[in-house]
Every structure is written in C-alpha cells, then in structure tokens.
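As structure tokens, one chain now follows by itself in the form predicted alone.
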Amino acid sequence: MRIVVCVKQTVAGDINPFDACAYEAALQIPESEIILLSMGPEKTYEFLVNLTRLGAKEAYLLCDRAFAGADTLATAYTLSLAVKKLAPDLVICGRQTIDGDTGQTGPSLAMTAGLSLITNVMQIKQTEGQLCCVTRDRGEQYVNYPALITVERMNRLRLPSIRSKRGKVIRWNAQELGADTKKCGIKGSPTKVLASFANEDGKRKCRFVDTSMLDALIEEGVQKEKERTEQGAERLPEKKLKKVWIVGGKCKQMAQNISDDIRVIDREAAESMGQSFIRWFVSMVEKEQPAAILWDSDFWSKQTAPQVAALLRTGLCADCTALETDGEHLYMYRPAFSGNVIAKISCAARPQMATIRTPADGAADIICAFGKGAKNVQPLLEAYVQRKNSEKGPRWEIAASRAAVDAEMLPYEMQVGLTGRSVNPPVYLAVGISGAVHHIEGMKQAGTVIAVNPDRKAPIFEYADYGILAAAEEIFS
C-alpha cells in the first residue's frame, strides 16, 4: 500500500504531536510504502531528512515563497496538487496542529484531492479491500480507496534505530507542482488575522476556602446555572448581518447577536443525507448567497464544514468564542497558538464561515477532572463520583488532564484540553491538576470552577472561582 503522511514542523522544531501519531500509524501497516509530505520553509528539509530514518521511503518538501502565509484553504489546495502527483492509496494526517489547531486541513484536503474521508481515528482496523477505522465519536467507519484519515493521539512515535539510514528529500516548488499561485499562500487565503493579543480569557478571581465547603459550593454552582439569564449577553451591534445560516441549533444564541435574519439547517437531517448533503448544501449556498454560515463544534460539523469551505473556495474560522459585525463584515475571535493568544479574524470571501464552540449533547452538570496529582486516590475519587451519580441529583462525569492520560490513569477519550475535548459544565471540579495552558483551553468556559491543589502557585487557581489548598488524599481518602 502506498501511503502519504502529512507532517508539520512545530515552532520548537519537532514534529506536530498528532502528525507523529499519523506517521506511527502508517509504520504499523504491513507492506506499506510510506512517503512524507510537508509544506514549509527551507529549514524543514533537515527535519524531513531525520524523519525518514524511521522508515519512510522518501519525503517531499513543498517549498516556495508563493506558499508562505497560507490559511487552511490555501494549504489544502497546495497539498492536494502534491497528493495527486504522488497518487497514494491512503493519506494520513494528524487531527490538528497545535499552533493553528483548527482541524480543517485534513477534511479540506480530502475534498480538494477527491479522497474518501474518515476523521478522528483511534484505530486502523482493516486495510484489505475497504478501509475500516474505529473513530472517537462514531464507532467503526468504512470507506473505499483512495482515502484520507485524520488520527487522534492513538499511539507513540517510535525512535530511530542506531543503524537506520536517511532517506532522500525532494523539493517541489509552485512551478513543479503546476500550482495556480493565486490560490496559494497569502494570495489564496481568504481568512486574515486582523489582530492578536494575550489570552486573558477565562481568568477568574479565586477565593480560597476550607475543604468543608466543597459540597455546598458544588450545589451553589449547579443552582447558578439554572438561574442564569441573558443579562450578561454581549452588547448587540447597531447594524447586523442579513441572511445568516446556522447548521445545528446550538450556535443560535451567538447568531442572534449578529443577525435578525437567521435560517436554521437541521443538523440531524443533514447528517442523515451523508456525503450528498455537502453537494446539496453548496448548491443552495451558491443560489441564495447567505452573508455568513455558522456551524456547531461537534465532530460531524468539524468534518463537514471544511469540505463545504473547500468547494465554495471560502474561509472557515474554527472554534470561535465571540463574534462581532459592522453590518457587512463578520469579525471572529478564536484562541490560537495553544491558547496563548486570541486572534481577531476576518474573511474576504463570501460566505463568511465559522464553527462556534458549543456544548456537547447530554453534557454532565458536574465534571470531576483528575490530574496526575490525584493518582494515589483515583479509586476513591471514582467511587465518590459513582456515589454522587447514584443519588437523585445532578449528573456527574469523570474527565482527565493530559498528564493523567499520559500516566495511563484514564483513557484518552476522557482528556480535556487543547489536544482533547472542550467542555463547559455548570461546575468543573479540578483535582490534582496544575493548570497547563493546554488544559485551561478545554475547560475555561465552565460555569463554576473549583480547584483542589496543595500548591498555592499552581496556574489552575488563576482560572478557578474557588480554591482548596489540599492534596487530593486529604479530601477523598
């Protein structure tokens, strides 16, 4: 089997962590011919040379000044030209990068290159005949070749052996690819970052309390959510957009902040149409020309929206947390660079599109998240949550930090954070979690945050409403 693995070098110089999983997944497929593909500056050459030591036959570097400054649409276009030249059976991409973290390039590339698509893969189960993968959200999925898959953190990339040999790296520029430079780089990128600033979003004024107050604070947090009104809604603009479509109803409240002319596309009906929905939807958009289209942030929407954007040749801003408008332009705000900054983004093409951070179906009232600091009392914590769920009251759920998942305390599916999932329950109880920015990015939209940690300087307290200075053992043992 001929496999192309798309890889990106991070600012630190190493391989993007999701791409590392993609490479390892390819290496585990028997009798495969693996080709690495990357787009970047000249310094990426040596990065690719070193990666070939793990087993790739060769690597291709798409390197041209015309490619610089590309958004996901322009990136997918350029990569698609290389994929078509290489003609693989399978393309494997990481779910997302950790700098842009949009998760759009894979689905956009699949549409642009004419490949079948499976996203959020946790296991490649079958490669003979049809491709079968186990996904994070929809169980087993089957597609025909040629195909593209995006993978989650499903494995760990092996280290090179002492005797490993370096493979060759081939450079392709715009001319060699036959690229239309108007569709590449900055010229081909409809989304533009207008401004960026330090991300203070989610910071709170923490009040330190005694351990005896824990149950009362949890109950108070749940009650606050029930009583929440729209008094704290964003100030509405004087001028609003005309013709805004939303796919799914969860982003309706944010849509109402920017438009009074809203059309709702039923998400369940859309999903039931399968791949035919995309072509139908694109034809409707081209006919009626809405000013903007907003999508929920569930797995299906994150897979479908980039494919629609690729066909419409428009931009797509991912995981927006706020929207503004002047009546003509939509200004979208989203976290970037691992959540360290907030970017204000506009889209020059029409329709303007964005996915909106929205809560998951059946979300729990209270999430009890375990950090590595809770390892010694994990069974007691799990029993505590189970006991709470056996009572008639709010629904509890267990989650984990990345450190807890890496320590094999809980499975990856439970990880909250930039490389996991985002949650916004009425109450978030963080036990033994230090508060790395990657984790904060996944839980900062929670209602009431209660942190349990013995270190008063732990970053988690900057994002908590209440802090309990204690080790997990002191409370739950």
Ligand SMILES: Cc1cc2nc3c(=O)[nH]c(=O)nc-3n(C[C@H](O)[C@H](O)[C@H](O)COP(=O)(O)OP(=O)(O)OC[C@H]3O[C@@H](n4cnc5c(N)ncnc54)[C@H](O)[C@@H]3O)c2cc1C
Contents of the next structure:
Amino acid sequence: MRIVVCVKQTVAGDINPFDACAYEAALQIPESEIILLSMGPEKTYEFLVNLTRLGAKEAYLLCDRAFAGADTLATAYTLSLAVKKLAPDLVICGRQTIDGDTGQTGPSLAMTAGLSLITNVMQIKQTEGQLCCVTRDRGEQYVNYPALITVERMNRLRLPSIRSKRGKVIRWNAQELGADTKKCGIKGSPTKVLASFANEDGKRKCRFVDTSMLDALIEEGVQKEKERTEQGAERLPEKKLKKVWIVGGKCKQMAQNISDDIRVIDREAAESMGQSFIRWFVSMVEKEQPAAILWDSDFWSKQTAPQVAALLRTGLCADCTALETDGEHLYMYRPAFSGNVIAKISCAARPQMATIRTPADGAADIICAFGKGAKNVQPLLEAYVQRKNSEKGPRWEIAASRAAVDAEMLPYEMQVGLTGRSVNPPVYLAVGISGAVHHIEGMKQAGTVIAVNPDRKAPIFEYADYGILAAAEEIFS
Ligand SMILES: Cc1cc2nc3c(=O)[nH]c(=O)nc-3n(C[C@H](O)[C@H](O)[C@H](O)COP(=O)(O)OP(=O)(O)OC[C@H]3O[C@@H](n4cnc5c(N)ncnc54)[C@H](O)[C@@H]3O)c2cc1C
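Can I get the form predicted together with this ligand as well, since the one above is the form predicted alone?
Following is the full complex, with the preceding chain placed first.
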C-alpha cells in the first residue's frame, strides 16, 4: 500500500506530536511504501532527512515563498496538489498541529484531494479491501480507498536504529506543483489574525480552605449550578449581523449575541444525511448566502465544517470562545499557541464560518480529575468516587490530566485539555494536577473548581475557586 504521511515541524524543531502517531501508524501497516509530505521553510529539509531514517522511502518538501502564511484552506490546497501527484492509497495526518490547533487541515485536504475520510482514529483495524478504523467517538468506520485518516495519540513513534538509512528528500516549488499562487500562502488565506492578547481566560480568585470543608464545597457547587441561569452576553453589539446560520443548538447563545436573524440547521438530521449533507448544504449556502455560519465543535461538526469550507473556498475559524460584530464583519476570538494567547481573527471571504468551543455532552455533576500527583491514591480515589455514585446523590465521573494518561493511570479517552476533551461540570475537583495551560483549556468552563495540591505555587490555584493545600493521601486514604 502506498501511504502519504503529512508531517509538520514544530517551532521547537520536533515533529508535531500527532504527526508522530500518524507516521508510526503507517510504519505498522505491513508491506507499506511510505512517503512523507511537508509544507514548510527550507530548514524543514534536514528534519525530513532525519525522519526518513525511520523507514519512509522518500519525502517531499513543498517549499516556496508563495506558500508562506497559509491558513488551513491554503495549506490544504497546496498539500492536495502534491497528494494528487503522488496518488497514494492512503493519506495519514495527525489530528491537529499543536501550534495551529485547528484540526481542520486533514478534513479540508480530504475534500480538496477527493479522498474519503475518517477522523479521530484510535486504531487501524483492517487495511485489506476496505479500510476499517476504530474512532474515538463513533466506533468502527469503513471507507473505500483512496482515503485520508486523522489520528489521535494512538501510539509512540519508534526511535531510529543505528543501521537505519536515510531516504531521499525532494523539493517541490509552486511551479513544479502546478499551483495557482493566488490560492496559496497568505494570498490564498481568507482568515487573518488581527490581534493577539495574553489569555487570562479561566482565572479565578482562589480561597484556600481546610480539608474538612471539601464535602460542603462540593455540595454548594452542585447547588449553585442548579440555580445558575443562562448567562447572556456582557457587551451586546450596536449593529448585528443579518442571516446567521447555526448547525447544532449548542452555539445558539453565542449566535444570539451577534444576530437576531438566526436559522437553525438540525444537527441530527444533518448527520443522518451522511456525506450527501455536504453537497446539499453547500448548494443551499450558495443560493441563500448567509453572512455567517456557526457550528458546534463536536466530532461531527469538526469533520464536516472544514469540508464545507473547502468547497465554498471560505475561511473557518476553529474553537472560537467569543464573537463580536460591527454589523458586517464577524470577529472571532480563539485560543492559540496551546492556549497561551487569544487571537482575534476575521475572514475576508463569505460566508464567515467558525466552530464554537462547546463542552462535550456529559451528565456528571462532579468531575474528579486525577493528575500525576494522585498516582499513589488512585485506587482509594476510584473507590471514593464509586462510593459517592452508590449514594444516589449527584453523579461523579473520573477524568485525567495528560501526565496521568502518560503514566498509564487512566486511558486517553478520559484526558481533559487541549489535546483531550473539554468539560464544564458544575464542580471540577482537580487532584494532583499542576494546572498547565494545556489542561486548563479543557476545564476552565467548569462551575466551581476545587484543587488539591500540596504545592502552593502550582498554577492550578490561579484557576481554582477553592484550594486545599494537602497531599492527596491526607484526604483520600
Ligand atoms: C502540545 C501539548 C498538548 C497537551 N495537552 C494536554 C491536555 O490535553 N491535557 C493535559 O492535562 N495536559 C496536556 N499537556 C501536558 C501539560 O503541559 C502538562 O504536562 C500536564 O497537564 C501535567 O499533568 P499533571 O498536572 O497531572 O502533572 P504534573 O505537571 O507532573 O503535576 C503533578 C502535580 O501533582 C502535585 N502533587 C505531587 N504529589 C502530590 C500528592 N501526593 N497529592 C496531591 N498532589 C501532588 C504536584 O505538586 C504537581 O503540581 C499537553 C502538553 C503539550 C506540549
């Protein structure tokens, strides 16, 4: 099988972590011929040379000044030209890059290159005949070749052996690719970053309390949530957008802040149409020309919206946390660079499209998240949660930090954060979690946050309403 693996070099010089999983997945497919593909500056050449030592036959570097400054639409266009030339059976991409964080390039590339698509792959189950993959959220999915898959953190990339040989790296510029330079790089990118700010989102004033108050605080947090009414917009715009469509209902609140003229597309009905939804929806949009389209940010929407954007040749801003408008333009705010900054983004093309960061569905009242610091008390903490659930009171659920997942305490599906799930339970109890920005990104919308950590300087306390300065062993043993 001929496989193209898309890889991006991070600012730090390493392979993007999800792309490392994509490469390893390709290496594990028997009798595969692997070709690496990267769009990047000249320094990417050496990076690719080193990567070929793991087993890729060759690598292609798409390198041209015309490619610089590309958003996901322009990136997918440029990559699609190379994919069409290389004519693989399968393209494997990482779920997202850690700098852009959008998760849009894979689905957009699939649409532009005419490949069938499976996103969020946890395991490749069958490659003979049809391709079958186990996904993170939708069980087993079957598609025909040629196909593109995006992979989760499903494995670890092997290390090169001393005897490994380097493969060939070939450069392709815009002319060699036959690219229309108006569709590449900054010229071909409808989305523009207008400004960026330090991300203070999710910061709270922490009150340090005694261990004995834990039960009362949890009860109070659950109660408070019951009384909480839907929060409206803090600043409503003077002029609103006309004709805003929303796909799914979770983003309705945000849509109402920017428009009084909203049409809701039923999410379930859309999904039940399968792949035919995309062409149908695109033809509706072309006919009725809404000013903006907002999508929930569940798995289906994050797979579908980039394909729609690719066909409409418009921009798509991923995981927006706030919106503004002047009556004509939509200004979209989203976390970038692992949540360290908030970027303000506009879109020159129409319709203006965004996925809206909406927490995953979940009925738990209290999420008890285990960090690496909870390792010693894990069985006790699990028993504690089980006991609470047997009491028929509020429902508890367990989650994990990435360090806890990496330490094999809990499975990846339970990871909360930038590269895991987003949650917003009434109460989030963080035990032994340091509070890295990557983790905060997934839990900052929780109602009441209570952190247990013996280190007063742990950043988690900046994002907690209540702090308990104690080792987990002192509370849960
Ligand atoms: C691109 C990228 C994406 C990432 N995505 C995510 C993500 O989605 N989710 C995520 O969580 N992380 C993510 N991370 C990792 C993140 O940066 C942190 O490394 C991770 O969140 C740390 O997990 P932790 O807090 O459990 O462990 P640590 O940072 O090791 O912290 C452990 C904490 O436990 C405390 N502790 C020690 N002993 C005890 C004890 N006995 N009782 C109580 N507390 C104790 C310590 O004081 C410390 O604060 C990502 C990183 C990168 C680079």
